[in-house]
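First comes one chain, alone, set out as structure tokens in the form predicted alone.
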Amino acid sequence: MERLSSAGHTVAARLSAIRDEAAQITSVVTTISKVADQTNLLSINAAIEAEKAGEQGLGFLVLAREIRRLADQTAVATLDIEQMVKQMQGAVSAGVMEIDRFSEEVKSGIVSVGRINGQSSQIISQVRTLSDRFDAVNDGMRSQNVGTRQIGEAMTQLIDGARQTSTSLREFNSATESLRDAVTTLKQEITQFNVGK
């Protein structure tokens, strides 16, 4: 039972670390969103200047439109990532609450097991001295069976929480990979439009 409690605390600490990392991802997504907004504004300004330049600005106008399209795609991708991170944070928070509840149940179970052990010792001594107390032993065994069943239910809840954590981690990895792909695509697109030369 104590090992279960320790494992519950370990899982809660890991979920808390995931929650902190999700907050950092949210900060990065916010920065990317701001960059996309600024890029969008710059592309609008560039399009206006290209229009003013007339026929000489047509090539620059195409470039400005392409940059604006990429900024729009980046903005959409960051919104998607932000939604995924929020969902992950919700799942992690729910997992932390479940682990806390499970830890409380384990603590209660430890107290119950200690109490049952004390009762079992008393029953055994009474059975040795009085043969007519077998009914009390049966009652104690039933209580122990109920405690065992409760422990089994608590273990099932812990397994469900671990599955939810695994699902949240897969979603987090997927969101991170999508963000990497979006950043790589943006870098490739930007390198194609080297305006400084």
Second form
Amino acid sequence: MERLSSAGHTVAARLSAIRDEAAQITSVVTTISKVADQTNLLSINAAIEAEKAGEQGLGFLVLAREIRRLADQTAVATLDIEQMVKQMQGAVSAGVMEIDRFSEEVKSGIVSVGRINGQSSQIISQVRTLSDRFDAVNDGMRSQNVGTRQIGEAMTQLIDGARQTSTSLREFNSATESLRDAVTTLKQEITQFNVGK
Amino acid sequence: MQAIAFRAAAMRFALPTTQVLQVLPDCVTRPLAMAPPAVTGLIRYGRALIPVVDLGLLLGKTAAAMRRSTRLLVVRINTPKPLVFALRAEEVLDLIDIGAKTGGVPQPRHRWLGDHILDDAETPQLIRAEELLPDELRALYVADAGNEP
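Complement to the form predicted alone: the form predicted together with the partner chain:
Full assembly next; the chain just shown is listed first.
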């Protein structure tokens, strides 16, 4: 990211240099334009003088016209150059603005990456401390597992006990029934031995 | 015969070179107190101060724009003494031949508007420089005609 930022600065500096060069071209074009204007003015004044000279000035009149034409062509060409330089300056200015914006974004990116880096370090450190806790939790779970198994075995034993108790109760019930039958039989037999008053 | 072509109030005009002493770049004029509206001020020409007449203002329109092609035509007229003044106009860039002419629409109230040159596509109207100065200025100017540079 820092290399990207540095490259952005370099491009911005070069665009700035191009802008300065364009300004110098504009200055030269202005000078050429002024020279063309002065040449045009001179040729007009030369033509006025040639006209006053009458027949003798005719050749000079033609010369003045040609000079004026050249001056006009120069002026038109300088206008074209001026226009091109203006377009170039516009493009360079837009480029410089874009690079500045890009640079700012890269800077902000560097800050964000730094912040994320710090946060990642904190997370890693916190995860490291969690490892010990995970071991403790693991041990606890292992103990819980043993305990659960023991509870299971105890429950099996309890079920067996309950089953035996049920069987015993059923036997006890049967014995009670037999006893009740015996008592009934006994009661009937006793009735036979009943002596009236 | 040739004339200097120029523009004023978006119209094309021309002035015969025989009446033009010199063409100068446009410059800042020294204001002239109580001057007529078309006279923008004075400039130094040689050892004299001469009035500058803006043709656009004289036409009742706007003054010539400050452009590089806006120039001052130093004009000399002989009515009856020689008078020198400057005419400020736009697009003073070329000379044209005065060939065939036509009178166009007569404008007796504006005697300085002359014939039209037919050979040029824009049919420039020739200026009669001797009729150009506003009357009040001419009156003052003629009274002090020692302005020959």
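Definition used throughout: the rigid core is the maximal C-alpha set that superposes within 1.5 Å between two forms. If you're wondering where the values come from, they're calculated on a predicted model, not measured in any experiment. Numbering follows the first chain given and starts at 1.
Core-superposed comparison between the two forms: the Cα of Val28 travels less than 2 Å. With the core held fixed, the Cα of Asn117 is displaced between the two forms by 2 Å or more. In the core-superposed comparison between the two forms, Ile18 has its Cα shifted by less than 2 Å.
We note a C-alpha movement of 53.7 Å at Arg149 between the two forms, with the rigid core held in register.
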